[in-house]
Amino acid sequence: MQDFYKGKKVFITGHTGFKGAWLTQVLLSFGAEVKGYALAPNTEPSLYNLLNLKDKMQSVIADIRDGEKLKAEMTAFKPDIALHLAAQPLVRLSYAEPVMTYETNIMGLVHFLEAVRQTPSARSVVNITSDKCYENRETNTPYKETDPMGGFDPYSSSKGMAELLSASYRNSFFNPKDYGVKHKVALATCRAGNVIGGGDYALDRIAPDCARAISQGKEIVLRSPNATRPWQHVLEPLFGYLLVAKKLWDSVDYAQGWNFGPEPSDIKTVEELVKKFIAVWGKGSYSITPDTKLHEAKLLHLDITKAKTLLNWRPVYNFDKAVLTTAEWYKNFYEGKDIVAYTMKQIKDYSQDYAKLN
């Protein structure tokens, strides 16, 4: 993949966010030319600022809801590949700000796809949604890419809508049957499980909550200790997204939806994650304070058979390694270590393990 991305022009929305910053750094390490479009980071600290990404790329600080601005920036850059990560990504915040959530996650995607339509150079396009896009019945049956979209809360439903919207644009404007004749865009969507990794400072996410509490000598407070999630290190789905984009470059057959998550044996509870995080750090404690005011899914699994079979992709890290890598990143940060060098080391280590496995 490094050979493929070297010299490629990649346009990323949401580059100032947690996943976006990791993805940008990976692409830069591969030798890609990157332009990002996003709001300024909404946390302090932020991985985007810690990695000094604004000095390494073209960075446009603007709102995804400004369609004309987005179109102008994308068409001027003339990207080969466009990756859409910009979103309001928090379930609990979506209850407090549903209008902003839908404006960002639905109309933001419309503006992105419209910009792609006006950018003749864009050939490989990936929209990142979420595992929460599925109609979650909270059973032990993992969701396949063919299962119906849905969503209980505003965030989850917005991601289900984003999948339907992407499918509509694929059928209407980027139809694979017309590829190479009426257009040259291959559009895919990617759905990832619950991502953990260093550099996430959002509220109401378990890994940053653990790191903040331990570093401040406070208890970690758990709302739903028995909720299970498909935990995975952030680099797992990012390499999946990049693999899909590479495959789209070669064939429109990959213009579909794709799940990226851990092996079934690595789907664990919130409490198991917290215990492992504390063990890696070497200190910390937690308490349980149930919160029943807002609905949050208790059970959510993804079926990754399709990605393993058709993409030859598979998870590199198991649950223990994912938590270990995450906790060590935060511990290094709070101990004042060189976090840029440490982030690059984690990317290099993962890349080498990925190459061996995949």
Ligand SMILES: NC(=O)c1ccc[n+]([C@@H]2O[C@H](COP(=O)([O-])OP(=O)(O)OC[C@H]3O[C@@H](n4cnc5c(N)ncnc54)[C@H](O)[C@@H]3O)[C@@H](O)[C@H]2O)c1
Given for the second form:
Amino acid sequence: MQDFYKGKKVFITGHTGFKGAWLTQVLLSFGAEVKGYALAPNTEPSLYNLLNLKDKMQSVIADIRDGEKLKAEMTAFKPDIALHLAAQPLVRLSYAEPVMTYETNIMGLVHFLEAVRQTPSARSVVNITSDKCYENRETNTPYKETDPMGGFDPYSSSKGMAELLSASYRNSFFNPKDYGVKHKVALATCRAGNVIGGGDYALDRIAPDCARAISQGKEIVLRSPNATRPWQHVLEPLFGYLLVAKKLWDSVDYAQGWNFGPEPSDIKTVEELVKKFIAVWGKGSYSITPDTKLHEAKLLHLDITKAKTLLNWRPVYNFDKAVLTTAEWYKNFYEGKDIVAYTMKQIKDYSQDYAKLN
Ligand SMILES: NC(=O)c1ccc[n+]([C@@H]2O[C@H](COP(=O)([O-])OP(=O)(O)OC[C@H]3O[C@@H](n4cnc5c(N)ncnc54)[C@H](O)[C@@H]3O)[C@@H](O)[C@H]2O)c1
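Return the form predicted together with the ligand of this protein as a structure block, the form predicted alone having already been given.
Full assembly next; the chain just shown is listed first.
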């Protein structure tokens, strides 16, 4: 991976966000040249600012809904690879702001794909959607890539629509049958589960909620203790996305949808995650206040057989290691340690374990 990305030009939307900042730092450590396009970070602190990314990359702070601006910035950069992560990613906020959620997640994607159409250098293109793109049957059967799209709430349905939209662009403009003749774009989508990791400061996400509460001596409040999620450390899907982009570079056969999630044995409840988080930190407590007002998916499992079989990708960390790595990052942060060095260490440790396993 490192050899492949060294010297490659990578355009990322959403680089100021939680996953985007980690992804940018990974790519920079691989020797890639990165240009990002996103709004300014909307949390204080933010991983983007903590890592001082604006000084290490070309960073454009602008709106994804401004199609002309996005097109101008992408075409000027002439990227080899384009990764789309910018989105309104919160289920609860999507109930409060459905119009903004759809404008960002749907029209933002249309503008991104239109920009790709005008950028002949961009060969590997990956759209990041979500495990929530599937029609949720609330059963224990994990979702395969071929299952129908859906989504109960505005966020989830926007990700189902983003999948359909990507498939339409792939059929209409980036058709694998016309690859090398009418176009040179291989477009894939990636559907990852709930990610945890240091540096996320969003509201209503369990890992930052735990870290904030423990560091302030407060109780963690759980809304849905029994909801299960495909928890993963953030570096797991990110390495999956980078692997897909690398494969797309060599073959349009990978221009499809890909699930990235944990092994079935690591799919746990919210309460199990919180208990583990408290155990790693060495202190903390929680209470349960069920919220029945807003519907949120209770059961979400992803089938990762396809990524394991065809990409030879597999999760590197189990549930315990993912929570340990996350809680330790926040503990270091709240204890005032050098968080840039610690983040780099976590990337290096993960990369070594990934290389051993893959
Ligand atoms: N975090 C998770 O557990 C998770 C799980 C599955 C999928 N995802 C997906 O991964 C991607 C990144 O999520 P995240 O957790 O890093 O979210 P985040 O909120 O931390 O980051 C979102 C990014 O999108 C940018 N953005 C939002 N609206 C924008 C706009 N109008 N114009 C330009 N940029 C805009 C933000 O500035 C930020 O850089 C999203 O597509 C999300 O749906 C996240």
